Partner chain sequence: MNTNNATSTSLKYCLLVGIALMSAGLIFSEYDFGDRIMWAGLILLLGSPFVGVIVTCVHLMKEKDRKWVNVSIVLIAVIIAGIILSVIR
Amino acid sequence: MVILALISVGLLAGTMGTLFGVGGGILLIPILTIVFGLQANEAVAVSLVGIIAASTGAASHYVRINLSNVRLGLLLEITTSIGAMMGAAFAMYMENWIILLIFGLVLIYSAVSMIIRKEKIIEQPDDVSDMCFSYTDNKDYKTKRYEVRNVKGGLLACTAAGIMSSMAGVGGGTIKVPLMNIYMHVPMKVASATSSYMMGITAFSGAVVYFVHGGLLLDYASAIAVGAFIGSIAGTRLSRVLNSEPMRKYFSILLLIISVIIFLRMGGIL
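That one chain, whose sequence was just given, in the form predicted together with its partner chain:
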């Protein structure tokens, strides 16, 4: 019964995570600790396995149809990983509530920006630039071109996203997707798909540490991984029928919900 419940939780987190390019840790960790009574470090370890299953399942599909921008993902992942390492070191010296407060405020800012600002995509890019890419929209099957702008700023912001996610113990997708979309002018669908690809790489580094130190609950991790994998298939199917604009709205709502969860956690309610 517990295994079936865990598979269902993984399914929910996998679907949401795949659809919006977030890891699903923000859902998994509270559920695993509150409902299943796991210790925080056990929940984080199980959640990382779930994130890898969901993000890799989604990425294998998105990369094949060229929706994930592998090159951009590799580039941004460098500074995200460096940021995550810095965050792990900073976390020892900073109060947890300060980190959560900053993170919650960043999420609210991102959500409001995505609601207020219109999506800005450089559709007629300068072909000389090596940051010009194209993707085929899986809704209307048209090939669309875009140019990634503000790369240096984006790399810096990804370092901050890495620091923040490592300190707050959540995936960086909630920061990276709005960053790519609003600041770097990457189309929303590409930003979510690229974030899914990056998420697995980020989670891999964290999960290996738990694996080496033996902090993984094997049966819990397996059940969550199976559910998250099925959820990733459902998420990729759902993304085919959704347009970019409503996705921005849904994502903004998700960010606001997550920020509420963070503030509740800060207040000790969760």
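Please give the other form, namely the form predicted on its own, since only the form predicted together with its partner chain has been shown so far.
Only a single chain is listed, so you will not see partners or other molecules.
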């Protein structure tokens, strides 16, 4: 029954995480700590494995339909992966409540940023920049163009995203999606798809550190991974019918709800 429950949790987390490009950690961490009674660092390690599985399923779809910006994703992963290994090393020696506090604050920051700032897209009809890209909107099937801005600042911020991802077990999507959308002017759908592509690499960098230190519960991780992979496939299907503006709203609400649950857990209420 425990294995079936974990697969179901992975299924839900994989679906929601792929849909919003956050990897599912925002659901896995509260459920694993509150329902299954894992310590925060144990839940983080299991969550990272689930994120790897979800990213694998989602990336295969998003890359095939040319929605993920592979070039941008690989560029940002240079600093994100370095940060992920640093964060995992730090988290092995941190108190449980500190990890939960960091996780909750990251969620609130991301949610508020998505609510108060409108989506920014700089359209470039001509290839005047090597950071000009295009994608096909799967809602109206029109080809749309955009230009990525603030690349150097994005690389620096992704180091912090990598640290937070391994410390909080969220894959970094809670930071990278708002970062790409608001600061780097990447369309919301592209940002979510690119984040899903990136997270497997980020999570793997952190998961290896947990595994080497013996902090990874393999039985929990394997069950979560099975569900997360199946859920990621479902999430890619749902993304086809959603507009980017409603996605921002749903994403923000989800982050705020999870942050409240985390703080209640940190205070011993849950």
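None of the values given here were measured: they were computed from a predicted structure. Numbering follows the first chain given and starts at 1. Under this definition, the rigid core comprises the largest set of C-alpha atoms superposing within 1.5 Å between the forms.
Once the rigid core is used as the reference frame, the Cα position of M180 differs between these two forms by less than 2 Å.
With the core held fixed, I258 shows a CA shift of 2 Å or greater between these two forms. When the rigid core is held fixed, the Cα atom of L72 travels less than 2 angstroms between these two forms.
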